[in-house]
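Only one chain is given next, in structure tokens, and it is the form predicted on its own.
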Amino acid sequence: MVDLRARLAGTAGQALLPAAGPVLGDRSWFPELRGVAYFNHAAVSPPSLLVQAALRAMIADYAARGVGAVAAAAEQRERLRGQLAALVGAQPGDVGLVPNTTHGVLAIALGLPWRAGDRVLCFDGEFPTNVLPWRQAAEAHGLELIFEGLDGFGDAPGQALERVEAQLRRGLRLVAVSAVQFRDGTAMPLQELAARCHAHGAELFVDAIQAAGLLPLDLRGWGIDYLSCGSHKWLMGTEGCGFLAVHPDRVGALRPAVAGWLSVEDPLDFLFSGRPVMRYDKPVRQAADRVEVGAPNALGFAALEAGLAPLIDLGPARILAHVQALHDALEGPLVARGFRSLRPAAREARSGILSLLPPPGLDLARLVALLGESGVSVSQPDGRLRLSPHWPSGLHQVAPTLAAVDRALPLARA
């Protein structure tokens, strides 16, 4: 971090500067976020004072110098390519730099040689992002789309594995998984599932959205063979960009679906080297980074730089072990409240999100509006309650938000 605050100090930026490093339960870096609890990262993280100043610095030099900015931008994509791949267990050149999570699963669903009958195996409960794009892909290619429960994943892991070990053994191709689950927060056992996955000559897709910045990930150590994330959740950028990584043993057998003027090797020769060489044969580089395929969100790029400074500061471990003691903190007094936990029983499969479901005649939209009145900003994806702090949320509150659920609740009941 102490780069980049070098980098912005002097620029357009400098002013949004936070004044110290971060500090786990500070919220400073976040003057402006309204409400005495936002526990509301894994659905999007507001902009830090950093990413803030990150925007400003960026834009004010295409202001300033127009297309003599192009190259600092491409420096620093090329210094966030390296944050990202340490943040996954990756080499730079695995990580290619795409739009978001969705367009990252699209380039493996639609590139990859299928054959007629392969079986792809989801999980019932998904996101969509992990769901419909092997859907689009099944129905192109004449492949057998088959889902399997979440169940027992987050308590008796061993069993719920072996479901999919009974699914490999009558023939996959690749299984599609969430790194961690968004509706009840069970983070999946990733090196497992590769290893039975590679046992049996399949491959494993990650969606990482609701992990990468807080949970361990190692694509080339667990054997991880294709993994996507965007940057608006615990990576605390903003929307609009992402990355897609590729074991390396990978790359060579996907056929893109989509190739643009950027795909190519030696995309740029025909526009800085002075001499006419423009060619439409150029063939599609053979890494990662081939996915991107035309001008980038430069913006979004610095934004997300920003985002990981503190997480690469504080280091996931810290982060996430601050997190679950505000889980701790927060799943007993609403349990007695009458909701019932999700909360994973093992605690390798927690992560951060605390999901519990409402009591019964509740109207849950209703209590998540009131509690927004009161300042307290949280979800409820498929009617469970959900509450997503990170690292500059603290223990302190704790107590308001239990005072605005006590206010909430004889408002909410059906």
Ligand SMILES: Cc1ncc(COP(=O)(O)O)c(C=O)c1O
The other form holds:
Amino acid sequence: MVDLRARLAGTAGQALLPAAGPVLGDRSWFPELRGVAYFNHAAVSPPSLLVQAALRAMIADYAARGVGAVAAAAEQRERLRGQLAALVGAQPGDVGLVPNTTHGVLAIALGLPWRAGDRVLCFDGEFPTNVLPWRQAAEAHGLELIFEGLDGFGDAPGQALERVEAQLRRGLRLVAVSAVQFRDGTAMPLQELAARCHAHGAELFVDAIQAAGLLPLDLRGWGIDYLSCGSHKWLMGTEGCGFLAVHPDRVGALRPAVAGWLSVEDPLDFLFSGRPVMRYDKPVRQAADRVEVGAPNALGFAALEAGLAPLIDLGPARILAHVQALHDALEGPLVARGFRSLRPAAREARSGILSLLPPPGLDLARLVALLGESGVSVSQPDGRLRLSPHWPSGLHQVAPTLAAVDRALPLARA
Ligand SMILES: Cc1ncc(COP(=O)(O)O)c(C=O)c1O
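Please could you give me the other form, the form predicted in complex with the named molecule, since above is the form predicted on its own?
Shown next: the complete complex, the earlier chain at its head.
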């Protein structure tokens, strides 16, 4: 973090740099953020001052130098690649930069060397990002798509894993799962899933967008085969970028179904060598970064490095403990007001998301809109009330949140 602040000193972003380092529960890095409580980081994180400083610095460089700024931006992305790799237990060469989580899922779903009849396991209740590409692959390659329920993963993971094991015994090629479920915040037992998949010759694909930055992830250590993640939630970047990490044992088998002019060996020689060497038959790189198909979202990746910087500084484990303290403070009072908590009983299955079912007869959409008008930002995915605080959220925001709930509840009863 200190490093990035030092890098941005003396650039056009300098005026925006936060005066001091990040502090848990302190929102001074987000001076423009409206309202009393922003509990919506599982949806979209607002850009911090550091993110804005990084964006300002890069856009000013492009404004001043045009194509001359490209090399510095490419260097920044290599730095970021290393940080992202470290965050998920990978090496920089395992990581490709993509526009969103979906792009990473598609690259694998369309790129695996499928055999007709291969069986793929998805979970009923997953965010569509991690289902629709597998459906497309199933239609294109004659795969069988199977759905398992998510019941039990938060409370009795052992039993839930047994159901997956039963499917594995029947023969699966791949299991696709989110590290954290977007509706109820259940953190899935990835290490156990990876071990069981591998014991049966199957592979594990992980959508990490609701986990990365807060929960431990270890691609190489746990044997996750593929991991895709977007940047605008817990990593606190902006929309329009993300990354795909591929286990080194798997990258060689992937077909270049999602590849473009920047995916090939030595893609820039015809532009910079001064010689007429352009060819269309160059081999696609056998590396995760082959998913970088064309001109990248340079600004978005600058924002991502700046979003990530305070997470590295504060440490994901400390942030998770801070967020859990907020969940502790919010959960009981909301249950006392008639909501049913979906928070996993197993501590290791908890995440940044606290979800609750609304009491019968409550118009949840109306409640969420009224809370928004009161300056409390929360979500309502698939009929759940979802609160997702992050490092700048503070315990002092709980009382005004509950007061807003008390004002809104009578008005939101259907
Ligand atoms: C679990 C999960 N996966 C993926 C996404 C988004 O995917 P993408 O980055 O492709 O927009 C979301 C939310 O937007 C999500 O909650």
